[in-house]
Every structure is written in C-alpha cells, then in structure tokens.
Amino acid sequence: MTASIIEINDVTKQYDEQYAVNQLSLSIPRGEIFGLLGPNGAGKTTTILMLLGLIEPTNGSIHVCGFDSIRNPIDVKRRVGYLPDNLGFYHHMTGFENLLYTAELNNISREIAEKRAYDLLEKVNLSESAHKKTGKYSRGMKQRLGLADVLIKNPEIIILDEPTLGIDPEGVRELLHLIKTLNKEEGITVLLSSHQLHQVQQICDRVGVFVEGKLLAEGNITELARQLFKQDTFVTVVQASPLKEELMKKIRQTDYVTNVKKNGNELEVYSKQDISSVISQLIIKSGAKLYQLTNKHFGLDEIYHRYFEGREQHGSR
C-alpha cells in the first residue's frame, strides 16, 4: 500500500461561531492527483493554508511529508510548492529572472538555478518568452510560469488553488496536460483545488466533495456515486418492445432495484448493484425484443448537481 504523503486528522478551523473547516480527515497517498471540489467559501483555501502551516487549526493534526505543519512549517514549505489563485510576480523582471529570484530564496546555487530555470521554462512552453518581462505575460502564461516557479525547488508536493481561473480553453487544456505529465513522469503528488467540475474529472485520480467546511465524500467517480447516492448508484438503460405491465412488475420486484422509469420503449432501472444481466434475462424470457441495454455512468457534473438538488429539496444533511 502506498504511503500517505498528506495526513489530516479531525481538523477544525473556527472563527467565532463560524466553522471554515469542520472535523476534516483526509489521507492522500504519494504520487496521487487529488481534487478538492467545492463552491467558493467551502473551506478549500483554508484547508490549503493549514497544510502549509500559514494558519493554525483550532483542533486536530496535519502532517505533510512526515512533518507537523504547525510545529515544523519551514520543513513543510521546503517540500511543498504552492500556486495560489492570485499570482504575484515582479512585473519589471523577466520570467527567467523571477525563477532565479525564487531559487535564491530557496538557497539554490546560481549555476543549478539557471539550468533548472531554462529546463522548466522549456517544460512549460515558455522558452521563447524567458527574457520577456512578466508584466507583458498573458494570464495563461503567468499560470505556466507559476507552475515552473513552484517546481524550481524540486518539491514533493504541488498545491494548486484554482489554477485555471481566467485562462482561455486552449490554455486550460495545455495547463491540465502539463500537470498530468509532471505527475506521471516525475511522481509529484498534486493537490488541486477547484470548482470546475470538468477539469477536476479530467486529471484527478480521486476527488473530495467539500461543502460548508465538511468533506462529504471522497473517492473516484464510482465511489463518489456510491457514497452520495446509495439508493441508486447503478442505472441501466434498456430499449425493448413490448414493455408489458407484467414485465415491468417483475423488474420492479427484482432485488436491489430502487426505481424504474418508463418512456415509450425505453426504461431506466435504478439499482444498488449492477443487475443488467438479470434485466436482460427477464426481458428475453417475457418474449419481448431487446434492442439495447447499457449501463449509465455518472459523471462528476451529475454527481455534484444531483447532490445539491437533494440538499435543496431535503435540507442540509
């Protein structure tokens, strides 16, 4: 089993009567891309700042790369690269000069820093703009330079807070591809905070749904569906004819089925387990013709929005 590089245990951050983070426990294995997904104000940035030792939790413990973030924040910062949502570069300096300045702050020798800076600028597709002042960089270029900036000290973890804000679609595609490549080729652990569903689904190994300071569910897409929609995790879409009432009754009475929706010759069968083989047998035995049977897979967008629809209908959990 892969060792955890980030361990958060029962962490709470309280401001007066308001909980920014409420009893958060989370373990992230080394080499994983983990997505913190949630609306603005959910507590994602507060969690990141506690990981970095920039603010202290009210209760609980946090360990990053084996170090206590509160007691040993310098040790954590040496091993973690952080890209905030608001980038700050010296606009009168070039991209190359900004990287050298960061390297100097991290006690990296000039010779090593120059080689590493050129290598990183090539990796983030900024070689041609290396000696251009960052005040003239586009938002997308600044984000790519920001990624090079957090990598200059060879971190074990990179934390990205809303890294694609304000970038055009092509720039987003390039940045996400770059993050995925770095993770695969160099084994860097990535913690990505975002409210962009599609982007998170594209590159993250696992996702944590974060709302009102609480981690409601975590896992890959299938695991999230099971946690958030325990009663109808699986949806089997069937096209058959004729769909007589006797057949419909048998399907409804089948083990694990929670709901059946009929629209003409199409059925949507909701169930706690995958029972597609059982449904196909029932249809064929009834004498009906089976034209198509597919399992519908929940995307992150549907999981997320169906969850919030449930909250609005039934109140907060």
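What we label the rigid core is the largest C-alpha set whose atoms superpose within 1.5 Å from one form to the other. Numbering follows the first chain given and starts at 1. Computed from a prediction, not measured in an experiment: that's the story for all the values here. First, how it differs from the form predicted together with its partner chain.
Once both forms are fitted on their rigid core, the CA atom of K250 lies 2 Å or more apart between these two forms. Q239 is among the residues whose C-alpha shifts by 2 Å or more between these two forms once the rigid core is aligned. Once the cores line up, the CA of C65 ends up less than 2 angstroms apart between these two forms.
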Given for the second form:
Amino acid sequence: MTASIIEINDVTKQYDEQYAVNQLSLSIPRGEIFGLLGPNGAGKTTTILMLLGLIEPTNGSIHVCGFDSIRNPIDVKRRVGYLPDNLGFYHHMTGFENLLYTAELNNISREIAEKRAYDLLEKVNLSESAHKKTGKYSRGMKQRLGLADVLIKNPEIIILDEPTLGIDPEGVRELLHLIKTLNKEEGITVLLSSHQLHQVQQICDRVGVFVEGKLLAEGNITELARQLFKQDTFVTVVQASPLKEELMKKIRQTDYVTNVKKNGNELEVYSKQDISSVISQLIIKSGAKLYQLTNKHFGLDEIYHRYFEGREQHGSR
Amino acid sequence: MDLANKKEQVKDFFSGLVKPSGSAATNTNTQAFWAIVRKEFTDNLRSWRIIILLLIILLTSFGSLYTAVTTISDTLENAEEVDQIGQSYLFLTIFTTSDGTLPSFITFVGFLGPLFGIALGFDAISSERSRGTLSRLMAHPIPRDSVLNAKFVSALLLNTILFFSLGFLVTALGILLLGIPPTGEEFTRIVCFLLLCIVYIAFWLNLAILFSTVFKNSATAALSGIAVWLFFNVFYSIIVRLFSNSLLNPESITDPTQVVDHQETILNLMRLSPNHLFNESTTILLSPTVRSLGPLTMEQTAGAVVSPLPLSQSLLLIWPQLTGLIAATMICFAIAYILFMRQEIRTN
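Can I get the form predicted together with its partner chain as well, since the one above is the form predicted alone?
Time for the whole complex; same chain goes first.
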C-alpha cells in the first residue's frame, strides 16, 4: 500500500451496453514510468479521466496518492498533473501568461509562480518564446508548454495522454528525454498512454497492454513477451557463410530451439532461451565465417502486432 | 436580493484584486474561482466582438440622448408653468422620448442588450471545448461547477458595470444639457430601470450559456441564440397578432366581458416573450403616468385621481414581470448547470 501511488481496483465503466473499461485492476508504485498501451478506443483516456475523478466509474475503487478519486477529486487533482491528448491553450495569451493562469488556479502565489514559470520554460526550451502568443506555437512547442504547465503545480504524478502525438522524431526524442529526466531527478511518477510502441518502450519501466477495456498483460517488455507468446521469445539473427545443411541440422537439434528460418546468408533462430553463445560456437566449429550475430529482442511493435494478428484470427472483432 | 448579492460579489472581486492571490491556502476553491472570473473578465474586455458591441451601444445611446434632449428643450421652452415640470417626471423622458429620427434609449437597450448578452455567453463552454482547454482546466483542483459559475459571474459583472456606467453617463449628460437635476424618486427609478436591464440581459446571457453547453460548436450556439432573439423580437408578436385577429373577431363576440377575457388571453400570450416583459416593465418604470398594463373597465377607473403612480405602486405593478424574467434566467442557468455537470469532459 505504501509503495503504490496509484491503486485501481476492479474498476468498470459502462456506457450503455458497452464497456469502456472492464474490471481493471492496476497498481503503480511510486517513482515508476508506466506505459498504458493500446489502440485507439481501448479505454486509455477513460481510465485516465477516472483517475482524475472527471469520469465516475460504474464500479470499483480508485486511489491516487492515498485519496479516493471519486470522493476527493480535488485532493487528487492537487497532486496530479494531467496533459490531455488534445491539449490547447488560450491562444490570445502568451505561453508565460498561460502558465501563470494555471498557477493561479492551483493557488500558487504570483512571485513563486513567475519564478517557477521561467524555470520551467527554460527547462522545456521555450525561454525565447515565453512571451509569444500560444496561437503562434507549433505543435511540438505546445506539447512542451503543456509539460511545463503540468509541472508548475509540483505534482507527485504526471499523467500524459498521448504525449508524442503529432511531433516530429527529434521533438519526440527531446520530450521523452525530458520525461525520463523528470522521473530520475525529481522522482515524479509518470503514467503515459500511447499507441506508439517503440517510444513507450524507450522510457517505460513497465507497460500495460490495454485492449477493449481490459488489461491483457502488464510487466516489463520481456515479461510481456513471455506472457503473450509463451514460446518463441528469443530470436537470434545470424549472418554467416557458408551455411551448410549440416550446420543447420545441428542448430535445429540444440536445446530450446523451436524454429530456424533461412534467408540467404541469414539465419533466424527462434528459441525459448538465450542461446546465442551456443550458436556462435556451433558456427565457428563448423568452419563457417560468422559475420554478425544479434539477439533480436521482442519490441512492443511485435508484441502488439502479433497479439492483434492472433486476435483477428480468433475473430473476436 | 439581487442587488445585495451582486454588491457582495463585486466587493469580493475587488478585494481579490487587491490581495495577492495565494496568501491563504485554506480558501482554495474561492481563490481559483476568482482567478477564473478575473481571466474571463479580461478576456471579454479584450475581445473584439465585445468592444464593437460596446462602441455601438455607446454611440446609439448618445445619439438617442441627443435627440431626446433636443425634443425636451423644445417642449420646455413652450411650457408655461414651471411647477408642472417637477411633477411630470420630466427627467425620465430622456430615456423614453425620441423625435422620430432615432429610437429612444430604452428601444436601443431592448434591442442591443440581448445581443450583448448573447455575445458574452455564446462560446462560454463550447470554445473551451473546441480549443482543448476544458480538459486541462478541469484537471486543476477546482470543482467542476466553478467554471460555469465563474463564466456567468464575470459576464454579469461586465454587464452590471457597463449598464450602470452607461445609465449614469446618460443621466449626467442629461443634467448638463437640460439643467434639471433628477428628483430622488426619478433617480431611484433610473436605478431600478438599470437593474431591470441587467436582469433582462442576464436572461439572454444564460440562454447563450445554455446553448454553448448544449452545442459543441460556438457558431451553432451563437446562431441559435440570435434565432431565439429574432423570434421573440419580430415574429412572436406577429404570430400573436394573427391569433388575436380570430380571437377578437367582432362577429364571434357577444358579451363585453368576453372582450376583456380575450384581451387578457392575448396579453398573457404576449407575456410569454421576455421582450414583452421587459418592455412592459420599462414602460411602467420610466413612465409613471401609465397606470395599468391590461384593459381597465370604466368602473375600475371611476374615482381614480389622474396622477402619476408612486414608485412603490409601479414596482408592485411590474413585480410579476420581474419575477418572470428572473425565473426564466434561473431556469436557463439551472439547465445549463445540470447539463454541464453531466457532460463528458473529453474533447472529442
């Protein structure tokens, strides 16, 4: 209880006949970066809004920082910063003024607010545009201003809904780096939702895969892969020549190997455990030249893709 | 009741302005509330549509004041007995007289006031929604209703300040140009009239806020507001007149009491329109010589002294109208409030 800062217990949200969120239970420890992963309409935003007490769940209980989100949304919102997916600013006000307004809504005195606003604008690299109207900001700038806006109240948790949506790769890299730094240096717990998997993968400690209101699996990337696929968890890619039949046979017979695919000079070895050292030995012993040997980790992309492939086959949609 | 409340609010508002915010962490909600009010107030003052409307209202009121003053001075020169002037509430006529070229002050206010109210309210919620600021706003530690309440209060505040300053400006210019100071009662009547204007505009403001919560699109909300205003301003009286033609057909009426009955039915139909309520109330307030709003029989007028009504009697006469207007205002706000509380915050 002391460790987890977000506790979701058996939460269900029903719209008419449809379940937006279905019996979700999740706990997130303090100081973690947790990624909510799922396709559009999976119930990520609904879950986030329920955390903030902006949507009332049909069933279940939610505790954030020890406060009940349904009963005490104001106490929760005092400690949680939320960056919505479609974020907007008052475009007739400058970025700085927007921040001051947010500070005012959080009862931060003007002097502290001004100082903190400048610090944060510096941190998100917007010092030069601080006194420009937000209407003239680019998408990436808005997102960074949004992050500053979330941080001005000194939150314990920040919740980012699709923070990387519509930003160029360099912008994404900067933003993710910024989030990571915040988490490391200030110990802020981060909950971020996304459908862009490799980005989430870069910074998240743990990930929850969310489909049709249900949490399918949670854990770090390897755990997830294990949970979702049970086998074929490791893929070793080998480039060597010549690849004789004899060698192939030997590799196939090695323990844990489930499948071997040949593609020119390239071999893909699927296995239940990391067997790269065994394979390299085999190749060298056979007299072939080993050019490259890499362990291909399952990225979320693959996890995701394979999960959905499977789902379509089952015809659940 | 309304006045006391508003005074309290104004006082709070200004004390909020003077005191640096954040000094007390205890009164969190009210502080954030006044932060929103302040922001909305400045937003309104800075927005072009309000500035343009303000300019139009200022221009027209000064125009009508000018024509009223010239008409009154002409009659004054012709008047022989100065004593009578004091009794005939001459000063109030600067709000009601016109020489035919320009409509009077009350006509202008009755015409532009609703537009002003609609302009203040039509994008209250929908613009926050479409800009994507609503979800950001709601994620701050403020109760959900603060947003709606603060928007209403800030618009009402602007409205109050505008109409009081406008009314007092016209009064002051009237004193300068005519050289006659208003009596105490006349002044009270003017204040009552201004309060009435504020209530009337508050109705349109709330209607616009209601539309802005119902419709996701600001333009739809604005057009619906203007459509309702046009309907009551132009078409409603036409419809009622059509209806009254058949109702007051001399061939179908056999009894004099029937005539009175039918007249009253028509009058009550007219009173469903807020414009009509406002017109009746302003007439009674600013023309004390008008003694009744409905038909009077000879028996009722028999023995009556022909003199202007005292203020208390005038107020008594328009009390139902005033209550009706306030009730309509409250109903609009209540519906908007309930809808907003139940609405999804999500932007899309």
